[in-house]
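One chain comes next, on its own, written as structure tokens: the form predicted on its own.
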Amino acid sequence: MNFDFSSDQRSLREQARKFLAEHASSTRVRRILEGAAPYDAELWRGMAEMGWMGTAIPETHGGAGFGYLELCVIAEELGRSLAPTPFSSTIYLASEALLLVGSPAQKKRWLPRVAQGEAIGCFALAEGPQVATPGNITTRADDGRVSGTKIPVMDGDVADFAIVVAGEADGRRAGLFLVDLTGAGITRTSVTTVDPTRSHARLVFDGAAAEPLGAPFAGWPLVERLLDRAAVLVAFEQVGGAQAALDMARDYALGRFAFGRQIASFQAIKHKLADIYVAVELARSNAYYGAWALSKDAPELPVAAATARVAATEAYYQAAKENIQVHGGMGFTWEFDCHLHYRRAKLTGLMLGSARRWKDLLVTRLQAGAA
């Protein structure tokens, strides 16, 4: 068990940091802040000149085919950026599950287009502010459609085709479905969140056109096995932005001077910064097991995946929140860009469920290895 990256994969992190800083600067980012553009459309496109999308899906599918840890590698380099991109949804969680469960032809039609970038795809699972759980999905699939309301899904405003998450007709078992979002039968209103940098929206199916994506209501394991492998690829999303998160308030606290003195030099800026350290290389710890896990698919990925993603959000959140303490009172103003990692910070934690949630799965999950 190699808990670090080889050379290669380090050669590919730094053309990746250096592709970003070039490309998705903190003006590009504020520009879609600030805007009216869901994403950042040139972005997108030097991220397919790059081979990026394909990373993980195999060179039969029009992929690079070379592994998730070079996605890992990707993953980490896109948080620290704040790249605003529909990366997360289209490759985390769409293309995922069309790798996991597709039909050859539905990986035929969809994969190549998703990994040249011509296609962007989003995970329809939540329908409001409760845990979705088996018993309180209502959106329903019966005889190849699908109705019902899912809010908010990232990226469901831009998003060419959707992994909706559906009961049966009567509730008792819930499965994967796709759904072409250009056909009919579908209503989508873009909705504001904290973070306007990954856009969000509400997707009304009604009586539209799905295919089911595996076996027809394979269960909510499924969903399950879905969310561990996004979990792990999003905590190196959040590793990228507390380091840079970090990184900032480190730079800032050197630079700032106070009564002669670096601010740098006084002990609750220390402490501030060292306990920031600590969560960070913890978080990092947990999303390697993960990383690992995941690209051995291991029967240890349940475990790893809850572990890095609690580490993972906590540390983001940590290491936003005390940025802005950092800078004082300058930190809170829309000029700095503390402001742009917090909000990256507080979406992450929540995109895939909330850390409480996934506390208690990794419980869960910990006293049933125990068992």
Contents of the next structure:
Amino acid sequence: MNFDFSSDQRSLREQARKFLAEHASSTRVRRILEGAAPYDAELWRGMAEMGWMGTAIPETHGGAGFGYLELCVIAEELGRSLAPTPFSSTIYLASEALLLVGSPAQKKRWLPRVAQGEAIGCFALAEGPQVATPGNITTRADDGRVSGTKIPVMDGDVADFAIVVAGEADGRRAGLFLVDLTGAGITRTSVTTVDPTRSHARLVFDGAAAEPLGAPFAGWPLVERLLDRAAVLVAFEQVGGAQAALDMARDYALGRFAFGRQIASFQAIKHKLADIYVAVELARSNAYYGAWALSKDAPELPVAAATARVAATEAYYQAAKENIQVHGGMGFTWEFDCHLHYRRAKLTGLMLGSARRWKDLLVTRLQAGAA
Amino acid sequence: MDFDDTREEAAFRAEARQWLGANAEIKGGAFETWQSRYSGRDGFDGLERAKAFQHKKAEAGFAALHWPVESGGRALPPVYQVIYSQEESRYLVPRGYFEIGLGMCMPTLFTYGTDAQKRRYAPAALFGDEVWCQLFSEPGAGSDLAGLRTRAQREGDEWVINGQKIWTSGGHWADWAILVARSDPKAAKHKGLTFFFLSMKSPGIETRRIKQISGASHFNEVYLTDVRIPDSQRLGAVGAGWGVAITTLMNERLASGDLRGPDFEEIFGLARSVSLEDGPAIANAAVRERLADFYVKTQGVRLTRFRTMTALSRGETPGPENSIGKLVNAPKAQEIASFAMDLLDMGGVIMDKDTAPLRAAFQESLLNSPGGRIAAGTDEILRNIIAERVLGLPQDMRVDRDLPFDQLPTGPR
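For comparison with the form predicted on its own, kindly provide the form predicted in complex with its partner chain.
All chains and molecules follow, beginning with the one already shown.
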């Protein structure tokens, strides 16, 4: 047993942290926040040169063929830096769907471009403000065409291809469909969200050409399998973000004086930060277990992924909101970076479904395991 | 990262499993402990049986896996202790008798004792022949342990001890004790302490049981009147007792943190077996959410412990990060107990073992769990430790730091 990353993986982390400190500084993040572009294209190119997009893509498809543990390491650093890129949509979801169930031709067409940073992917599941379930997906796929409205689709405005969840004409079964977004019958509109550093869109499909991905209408289990895998990777982003928010709060509390003392010397602040630390460490431990299960495709993955998802979502939100509180009035200003994590915490907490939904899923899976 | 056993670890696991299968009793029923099978209400009659089991366990080489070979251990990396504990958790094994001696007193002796002392005391503790306790807390010195007042006065080759200790777990059955006492009241409070070990059979020791809110008596008050200790039983230099005590407490944080009361499995089982107004509790959304919260914390602590073991296996020392386990588990035990009783609604108050689920384990835990948040460092002290020693925040203001101990202000006594 060994419950930590290897020394090679830890030096990858150092390398990633250094790169992102330079190329994804808060000044750069704020350019995207204030609407200069949907994402930081220069950073995206730099990440491609580092080979990050191909981390878990096999060499036969133009990737680096490392593995998921390495991808988790990179995810944590991306979360820490708030990097405004379409990495999670493209890598954790779209390319992952191709790797899981894509045909040889589909993989050959898209994966080398993804690995080079030349293609951006997105995952289109949600259809408005409600829980997405197999029963309420109204997007329909029929005879190589897909029709329906997906909103919000993370990075849907900048993606080259989409993985669309759609049902049969009679709505009984759902499945994944691959759509080239440069084709006809597609309307994209940008959507404002709580976190403008990750762009979102409404995608309207009106008989757009769509290829089934995997067995036609393989059903909801495939969607869940994909979400489980992404949940582990996003958990690392959340842990990285939570750690960054904790570090910010700590540094500010050490430098700020009130009543003639550093505010970090007040027990109310110390205990608040200790509680965040505990939450982040528990989330980190749960994420590690998820990383192991993901890297081995272990039977423990569904439970481990849900556990990691819940722990990381709650730790990041706790760290982000209390970071504002520790900063006091300054934390509530546009000028300070506290709100960047606050926004991202809530966004990452919802992008694969809420913690509430994942808690329910976790108990369902524990019941199945205990039955 | 690998959560699977290596070949060597798998072989060890198989060995442990085989030995436990042949020598330990499998847990009967949903929630059974050594105490509930072998002991009366106050939980102490199981000692002789416990000693016999400990002897067998030590003979088989499972009692101190990470100890050095010359002290009766196997010098295995700490992760083997995790493996053994995982296997042992399915069996009924004595707990609470030997942990202080093996987990805290012996590591302190290994650091500060002579070779002759290690040879004399370690095997006896390992084989369960001698039980140890720790004489640390006092009525006026709990969280502020260095404020203790028990006096140690030197007389030739001996020290004479006078004072009172409290919250001494197992003091009434212990054969030996470690003790920290004040040898110089004129020095600042952390500087005037000296550390000893002594026989609990020494003349002048009187042990009185304390009845807890649960009705059980795990702790004692210990009165020391003109108790004489040879100077050869001093551990560390005169006046350097605080540093020795810190060694003991670091090991305590590593040893404690395990939950004794019902945990996730038990509350999950209960939720699957009881009905609420609209069907099984497990189908209720609010119940499911609480269950998930309990699971995520339980699993998080378990895995954090594995990470600690990995760090220790790399040669790192147990750090203040180990406060996490107890800080999460102790309040969780209290929450689980209270939530379980809520699920039973009006009937939740019943403590009759024949009527209450799990032989009233949840109700007992409600009454026992407040102690878990206090013993071995209160929740508040543990948060301070994390804030100060992990996050590097300033220490709380301590007005007594540099004053001579005998000039410290005290409340009414």
